[in-house]
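This document starts with one chain, in the form predicted on its own, laid out as structure tokens.
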Amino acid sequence: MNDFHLNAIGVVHSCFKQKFGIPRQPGLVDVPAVIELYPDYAREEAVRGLEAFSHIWVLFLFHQTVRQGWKPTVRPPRLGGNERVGVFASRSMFRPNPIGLSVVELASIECEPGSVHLHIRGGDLLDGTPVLDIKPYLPYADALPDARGGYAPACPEVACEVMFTHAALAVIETYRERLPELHQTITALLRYDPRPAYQAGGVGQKPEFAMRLYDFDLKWRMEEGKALVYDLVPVEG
């Protein structure tokens, strides 16, 4: 059996509106998100007992890179973006079957007739990501303290300090009631330096970057090894 069909069981709603800037692994940034189950699977009995688990595995589709196909070797960011390894020795999205796997915290489950929403935290999931399956995380089986991590043996170190201009802080303050976590989220995202590895090593310039976060274009630049957030521009639609 070489060909098979998978149905998405739900979709992710998150603050990450584009691939650039998303945490490179789950658990690095404590941001909330929601998994909405599709009507055929939005049944209370389908998630019965899941509330007893603190974390879940989410299997999902790299839907924005499906048409780009797969690559036998890739350049992991943890190796500086210069050294190649086999795709199966990475978590690259350019896979023969573009399936991703993330462990996230299960904050709560909201069930209503014909509607099931899983509230999660710490995801690295693009808004609109199709969810293929959900499984409970089992600490005794899934957490292996003696396992070897290859070229990524430990959590990445914080790469830079994050600063804000007065203008950026003013925008954040304006949205404090609706997005109380905005300042913390931006800081947590940028301190790991989301720039591609080939750009992170540049010197002598002050390149500017932007990413879509929530309903904003978040704009920052690197100055003397620090990430300076200088503007948040609301995006219509």
Ligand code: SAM
Contents of the next structure:
Amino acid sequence: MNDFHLNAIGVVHSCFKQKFGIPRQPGLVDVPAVIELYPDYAREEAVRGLEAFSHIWVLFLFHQTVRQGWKPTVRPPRLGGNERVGVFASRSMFRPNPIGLSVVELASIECEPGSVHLHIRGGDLLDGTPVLDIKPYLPYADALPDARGGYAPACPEVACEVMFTHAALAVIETYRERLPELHQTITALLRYDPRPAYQAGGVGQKPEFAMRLYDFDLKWRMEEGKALVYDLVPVEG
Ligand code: SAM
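Swap state to the form predicted in complex with S-adenosylmethionine (SAM) from the form predicted on its own:
After this comes the whole thing, all chains and molecules, with the earlier chain placed first.
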């Protein structure tokens, strides 16, 4: 059987409204998100027992890049963006079957008649990502401390210090009640320098950057190798 059809079992609600700026792997930024199961699967018995696991595997569709197809080789950011490896030696979203997998913390499960929400942390998932499957993370089988990590043997190094202007801190303060972790989240995101490798440190680089987070555009610029957050601009509508 080579040709088959999959149905999404749910959808991700996350603070990442655009691809740019999303962590490149799970676990790098401890940010909350929710997986909402679709009505056919939103049954308490379908998640029974899952609450005993601290982490889950989420299999999902790279829905935003699905139409861009695939190439047999890709340039992973971990290799500086100019060295090619085979697509199957990468975690690229441009794959023959655009399926992603991420291990995330399962913070809690909320079940009500006809609705199931999984509260997760540490995801690298775009808002609206279709979820294809969820499985418990099994430490004895899935955690292999002696495994070789190829060109990505360890967590990426922190790339830059993150600073805030007084004006940006004042805006963050206005979000304190709704988003108490905002300052930490921004710091954790930008310290890995989300700019594409070909822009980071290159000649003629664009000095100012923006990413859509929650319902605002986070703006920063690079100054002397540091990321300086200078504004958070609410998005209309
Ligand atoms: N952990 C996953 C894996 O290994 O399959 C994803 C790795 S991929 C390199 C991570 C990037 O995928 C994120 O930084 C984000 O830019 C992108 N991404 C996340 N959700 C996506 C989606 N629904 N459609 C397209 N790209 C997405």
